[in-house]
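One chain comes next, on its own, written out as structure tokens in the form predicted alone.
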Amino acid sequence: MNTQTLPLARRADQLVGSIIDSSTSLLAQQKHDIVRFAMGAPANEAVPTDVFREIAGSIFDSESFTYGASEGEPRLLNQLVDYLATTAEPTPAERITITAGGMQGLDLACKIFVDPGDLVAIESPTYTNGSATALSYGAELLEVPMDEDGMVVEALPDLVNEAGRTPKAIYVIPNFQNPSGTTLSVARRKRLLELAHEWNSVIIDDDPYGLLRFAGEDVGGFHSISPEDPLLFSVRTFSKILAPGLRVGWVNTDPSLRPLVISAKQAMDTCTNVPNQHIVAEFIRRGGLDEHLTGLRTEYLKRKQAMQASLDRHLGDRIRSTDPEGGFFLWVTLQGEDAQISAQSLFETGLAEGVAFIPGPALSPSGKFDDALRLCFASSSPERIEEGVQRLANAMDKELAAVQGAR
């Protein structure tokens, strides 16, 4: 038996990958109905399929299956940057480069300016996926505490003085956030921006949500706060507005940037899916994604609230729920007795009733929020909505059941 031990890197350790990413692996292997409010995805029907393919068979030539630019196919910059003018982040050219989606854009951004050892601030609860890639290349993280504002700058500045040193960089997700679906207000974008050059900060600003507003009114963004900010390094996705498996998105950066963005990128893949970003520089062309949006919008509302009245009625006042004005999640606390119950226990159990989330501790990378979950409503039908819920209304009882049982 070889008992030799392999040579890894030291940030091998710091490859804690994905509890989200994971999940669907995990569903994959159950032999039972499952309804799944866990992996932040469009629905199924909400994917413009048809059209999809339609374009597929119309538009591709011997040039859409070679490398491309790895800044991105011109036609897709182009179509873009037209697309985004009419939108309240116009954009130029000389500030996007084309990603492999949004992750890509985090890895990006943790490559250019996290060293091992710097501290990067993040929401908490957060997208672990961000942090986690933030952990890959070496940082510290700093977890800032949420209210239905977002994150909560003002406790920023005394988190930092007692971790003794500034963030080299600050993660935030704006818009609908994931996982409370709570918005950065914009007293709090604006401090951010002020902390931010104070201590010399990157804001990375990763916002798939923010075309995906069906409520409320808009709220400015950073670009439109603090205009060609060289301390903005923005992070978008095709992911949430058209389709996850196309893996296209795009990074917003200085321009003085985009040339090590781009080098940056060429270490990484090359260049990103060449057909993909032909079928979605086509549909943009075509006109057709201000119709989509609008469509996504109305459906997206029509399901949080569904899951909203669901739980309502199988639930009342055994949680409370945030009231997102966008984007795919709730974030649920339990209430009173309940609060007993641990959410990675109550994971299990809703797993076997036939029902998926992903419990709160997923969502912080020091394990917090054993008392919360997160509800994915944008991918399930009202109808299927309600059959989850009432099979995580039946797991929460025999989780309680079980605390009570064991005192």
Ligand SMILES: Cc1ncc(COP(=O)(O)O)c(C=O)c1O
Given for the second form:
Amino acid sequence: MNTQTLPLARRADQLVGSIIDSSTSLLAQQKHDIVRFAMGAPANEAVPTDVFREIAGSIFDSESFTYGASEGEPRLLNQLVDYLATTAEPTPAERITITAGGMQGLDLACKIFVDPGDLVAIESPTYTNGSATALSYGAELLEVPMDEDGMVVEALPDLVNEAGRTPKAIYVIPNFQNPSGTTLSVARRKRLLELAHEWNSVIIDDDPYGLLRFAGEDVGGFHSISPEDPLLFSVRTFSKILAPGLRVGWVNTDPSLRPLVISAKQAMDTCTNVPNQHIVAEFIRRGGLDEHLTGLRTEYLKRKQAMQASLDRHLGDRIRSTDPEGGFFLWVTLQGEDAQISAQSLFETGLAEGVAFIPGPALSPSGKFDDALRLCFASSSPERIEEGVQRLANAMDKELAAVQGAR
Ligand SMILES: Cc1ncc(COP(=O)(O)O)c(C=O)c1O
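Take the protein just shown as the form predicted alone and give its structure as the form predicted in complex with the ligand.
Every chain and every other molecule in the complex is listed next, the one we just looked at coming first.
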């Protein structure tokens, strides 16, 4: 049946889906060996599977499989509050709602703040699952350029003037941004807060990677600049620091907003997966999270450096890459004559050669950056990274020859 004959809602046109997520299904269908730089997933070996298995075998009781409280399991809320008290972002319970991962946090933010036709400012490039969430509520997107210090906040007032209206929400990924790896400077964070107050815009502060800083100086979060700012809607997740398949995250909002967040969540899924919340709570209770994070930081730094060294070895001046101080991603821009290669076309050739990445246009709602690639260094060992970059270089050779031959 053709969906055009069905009485679809108008918003169906703006359910654009996710090329990032679709790449998981595409890769699952491949039969040959592929080095995976595409998904922003922690390394399989970085997930404490044995501990989870042991916890799962010991802590579940008859209460673990019933409906839970929409705001989150008290056991997890308590552990999370205690854990966050030891970090740069102490957060009291009245600000926290447990969510089904970061994506549900983004959905809740947009559901509560975005009406059809509202302007939502986003970074360019951005995590397009986030911009897709805004689109699903009818947002019109305002793409703001980025440089090595994150979103070019200074450009925002002019862009807003041109748009003729102020943004309802500003979506930023302040630390080790997905996909660019850049960190928003403190001066820009301050300016963004000022603008948000001038315009009464909510800042959707999406920070899944903040606890994964492996180099440089910690710059703190928006909350350390403006504690208890009601315009901050902060989205957090255990996906990158524990495991994405758990689907457990949280939002940190003004306490006055929490009843609305809970009502919005109740209209979506009643409560977050209860057994998984218990697993996370018990993992934190045992005191293992800090040590786990320390191990991740050491390993991810090693992998980032391995990827940079492999890129240097196999591609040298043919590419330029960002140098993130944490997180998962390098943003690679093709240089010189290689800039003629289309990243989207390179994706196909790369797949055939046995390497997967996300092409730039998949990280831009308007399809920019066809000369750029997002490479995730977190999921692969240094040996596999070397192999994958070698394959990428082979794919680039083929693409370049094809482009030049076509002229
Ligand atoms: C910037 C950003 N926000 C949100 C998410 C989604 O997190 P989750 O998997 O917890 O839904 C991701 C995952 O890649 C991300 O990179």
